[in-house]
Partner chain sequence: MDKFLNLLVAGTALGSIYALVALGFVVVFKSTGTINFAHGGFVLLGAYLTYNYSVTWDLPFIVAMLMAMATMAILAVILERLVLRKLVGQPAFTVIMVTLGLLILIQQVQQSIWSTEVLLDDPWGTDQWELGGVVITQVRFFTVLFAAIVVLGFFLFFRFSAWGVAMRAAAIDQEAALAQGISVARVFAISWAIAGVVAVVAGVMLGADSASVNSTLSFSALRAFPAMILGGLDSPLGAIVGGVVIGVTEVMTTGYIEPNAEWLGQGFHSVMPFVVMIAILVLKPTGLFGSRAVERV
Amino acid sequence: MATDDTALRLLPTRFSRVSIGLVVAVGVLVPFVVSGDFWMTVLVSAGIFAMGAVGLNVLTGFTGQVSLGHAFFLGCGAYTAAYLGAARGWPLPLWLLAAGVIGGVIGGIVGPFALRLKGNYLVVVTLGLVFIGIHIFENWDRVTGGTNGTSTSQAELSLGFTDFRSFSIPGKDFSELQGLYYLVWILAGLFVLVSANIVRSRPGRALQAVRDRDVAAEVVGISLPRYKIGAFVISSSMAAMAGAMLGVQQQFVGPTSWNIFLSIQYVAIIIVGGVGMVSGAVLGALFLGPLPEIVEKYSDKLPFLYEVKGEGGIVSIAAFNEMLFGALLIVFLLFEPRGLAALWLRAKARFRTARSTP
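Is it possible to get the structure of the chain by itself, in the form predicted on its own?
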């Protein structure tokens, strides 16, 4: 009996294919239009957040395992870029792949805890990773530079004949930030493609079965150890590669950057974007990822904010960012728990209905 496999296709409709084509075209053209360092930094940050959020969505959105340890894996990737890419001079593909492998191995070690713990208990265990990571980053001086941190400015960013720090096409010379923008979003696109294919495959359906009814999934023959640990490996590997690119963007890696607020940022991104939707991770990253940078940039327009105590204002910029993330989380959980992706799907459905109505 023939079956309709439309639902399993990556781009099942003409509308989806046209939409993706337009998104790619806009993404390619952005550096031709945006040249200011601030907005290019914002877009690079959004791409890096998208990379890490796609990975967290595999773990939390598709497998139902809530983790607050994402910052630890990001830090592992950043220090890998510093140690292998900047200090040892490894080429881009090798140090980036090494970051992914290291993150995946550590995720595989942490993953078995997910077999015995769930819910709040798993959250506490993954939260402990952040504090363990900070301690390691501060004290493993030979690799991390200790409390002084280490530079990533010399990390190789060449791929084949293309040096993303400085490349050009006829009539256009690109800055380092613009080159990094292309590199980051190419990687983010690959992560989205990998994640979307996982979701459409048999393992992806098994992950979602584990999320929805883990006991029932085990009864029908789905291996909980295989899929829960596998989700941790994939998520932590993607997070480590995102952290490697974040370290390169910042040109410096310090131990205090990989804190609990960074983990909460990623959780907020997938909730606001849409938990369990690949597009939601990207939408959330575009909306929330660079928000702290934008708030800091325009803090002088908000008289109640201050950067240094004693300058006036009643709330620090850092505290305001935390409050803003908390408020957005509450608003979306109360009024649109499926996130920005659901708003997009609803708008698309209305467009189709309006177009088909005579």
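Because the structure is a prediction, the values reported are computed rather than measured. Positions refer to the first chain, counted from 1. In this text, rigid core is short for the largest set of C-alphas that superpose within 1.5 Å between two forms. First, how it differs from the form predicted together with its partner chain.
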Contents of the next structure:
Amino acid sequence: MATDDTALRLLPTRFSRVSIGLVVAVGVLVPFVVSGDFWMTVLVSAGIFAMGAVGLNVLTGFTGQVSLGHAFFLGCGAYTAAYLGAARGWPLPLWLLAAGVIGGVIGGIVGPFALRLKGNYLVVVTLGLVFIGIHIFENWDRVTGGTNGTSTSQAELSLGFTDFRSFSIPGKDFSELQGLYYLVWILAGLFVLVSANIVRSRPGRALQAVRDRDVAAEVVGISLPRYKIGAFVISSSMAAMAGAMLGVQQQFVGPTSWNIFLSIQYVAIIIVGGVGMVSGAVLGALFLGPLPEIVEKYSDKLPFLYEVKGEGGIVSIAAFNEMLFGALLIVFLLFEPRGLAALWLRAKARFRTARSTP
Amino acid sequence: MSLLEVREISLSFGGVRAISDVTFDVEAGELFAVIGPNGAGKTSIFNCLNGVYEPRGSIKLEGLELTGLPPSKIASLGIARTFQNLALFSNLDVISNLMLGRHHLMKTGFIAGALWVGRAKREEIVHRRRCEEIVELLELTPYRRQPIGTLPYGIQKRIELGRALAMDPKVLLLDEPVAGMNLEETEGMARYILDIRDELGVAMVLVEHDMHFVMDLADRLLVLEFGQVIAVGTPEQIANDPNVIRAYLGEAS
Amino acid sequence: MDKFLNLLVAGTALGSIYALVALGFVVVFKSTGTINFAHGGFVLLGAYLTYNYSVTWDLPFIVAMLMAMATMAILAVILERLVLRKLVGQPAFTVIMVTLGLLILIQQVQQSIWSTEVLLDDPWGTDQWELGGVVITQVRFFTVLFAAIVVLGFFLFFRFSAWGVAMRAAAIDQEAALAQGISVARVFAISWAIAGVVAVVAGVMLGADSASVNSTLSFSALRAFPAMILGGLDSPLGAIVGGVVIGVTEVMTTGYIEPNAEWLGQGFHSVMPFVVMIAILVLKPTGLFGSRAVERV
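How about the form predicted together with its partner chain, since we already have the form predicted on its own?
Every component of the complex follows; first up is the chain already shown.
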């Protein structure tokens, strides 16, 4: 009897191995081709969104726990980067890890709420968390700088001999943005690998069992506290690390950035990308993450947009961007609830049948 | 000492007694059936046995007290069950559902899982092999890679049996395994149940109201009426028991 | 003692706004079983529509408010029909997220049409009365009065009108209601219309309370969640009681807790409702008046 070992592989078919290889290769080569600050900024933002969205997908996509609290955990990470990375001068691996640990610990404190509360209630509690979070960020002056915020521009960004702020290989010097691009996407890649590994092994199966049918999960021996809280810890830890990178990218951390809209953006990303599929979070981040910046750049091509009120146009750029998020969220939930990843799977299946039937 | 000893368990919901002073034993390798009309408390007994409800009284598995333990703990001690209305993980495929049955036998935690190489992978291979054996035993091979939600009802019932079996249980609780099945599927299920007893020697407790099905199959039966035991014995004893004839057979004919 | 009474008056006024907002959430929750985040947007639009009719078009204030109510009722029914109706039978997660999407859309539509901050020109007057040391401003007086009228109207409708009875029946058991010839679809539409109407009053009062109508009103409206949770999610009476309790708690926090506990930070009163809410959810998830059937674990 053949226990097919290929089924155990992360990338079981040659097609999947080749396509992932291509994606990675393109990703590595991008900074050699793209040097403009605009596109680099866009890709760095997308990478940070991908980090956070992979985290939210562990909680919402695989464990079925709906949370609007993601912005709060992102904020915790950003302030950690500012306080330990910039103000205290901790090295990169330490402040990044510290952000992850702090996010994880707070997630572990919030997680037990998911044991008593389901669905609607959990959404409301996590929403409350965002309001309470902003209050703390505004008032804990010593750490957060209060309403004035705090700077992250001094945060250490080097690892061993590589300083991501300015590193070079023979024949090529990279800008700070390009360095940040590599750093952020390496982390995003690690998060993808970690969550894909969790999903295909015992703990990930347990999370999905809790999502699909929690009573039955308990009856086959799965401890609900362990896995619900575990999902919160992983998700908020990844969110905090994404927040730390976001803080570094923006060079400044202020209290009001960590609002509900940010949480909704992340939810929109995993829904548009594909809930409960690891690749979905990345697809969603690549598609939705850069959207605001792209709309802004090409706003002069879109006559209904204006930058300053009174200069013609119907909608401001910022308003249009938020509308896009809202509209895409609704459209995908109504018409393609499994998101872009499902579209891709379907296209792939069609491609295969087209090839096998001459 | 019997494998499973149930002593005077009682359970009430808001003053209404669902079961009262139910006592029985299940021996190793035995096929024990609980029968009774709808609402007699059959499923409630199952819910007590695997910890979904906490009754008064005592339930011991190999001498170890189970009452008061959470369902997940009881599962890991060796009690597996299937549900009257399926309770599969419908977004996962057949193999993953069976692998979830082996959850309590595995050790990989979040960190080992995230790293994958080493223990997580080795463990996955070992347990997957065992699941493949069960897939073959229950003739599920054609469906193994399909998501559960799309499969026919009879197949899903079998997959649920497979998941319970994958738990390597000491006692297997089957809640109406042939409910909603046609004659052919029912016979098929009977065959699988006998195979499991003969090949694996697992003790089984079966709740059913299809009288003929259990009379042919079970080693011993317990008859419930309004939450109380009215008879326990072999199929012959039960068939001739005046209480049972009055309460159950009489009503049915 | 005067301080306490003054705070009580202020708290009751604030609480009646929360009560109105929470009532809108509860009415929709009761018939459809999901939290309608778009309601925050209804509150916002209600305030701006009233502004538009009364200030821009120069209509009498009461007429403007009635027109805004009619507009919001129609809009709410259209949204229910076009979007929410398609989601019947979908998981709660999907419905909640769609209403969040609507909230964002409504918010941006508002910002595109009106400038960010507008004034309603104090239609209720700026006078105040003094009753033995207790100051009652006209704004507060009218806030409580309007809230009382709306709540009374709602309960009369809910209790005595044919549709109110249908709504209550559908809330108890949709299938049984269908069997009785009640159109559940109509019940959904009516509950959304009611939410739209109530939102106008809530929006106007919220605008009066914060001295201007501005685009953060929709998030202020979300601060009524604690009231709804305290009341028990599916109980209109609970929403009213919860609203008042939360409003008074918030104002008392400003008056008594904040001056004595500076470490809690500035504006702690605005998160106090959420702190109370989390405590309630941990201790008694069904709230004060909620039915047992509402999802728990």
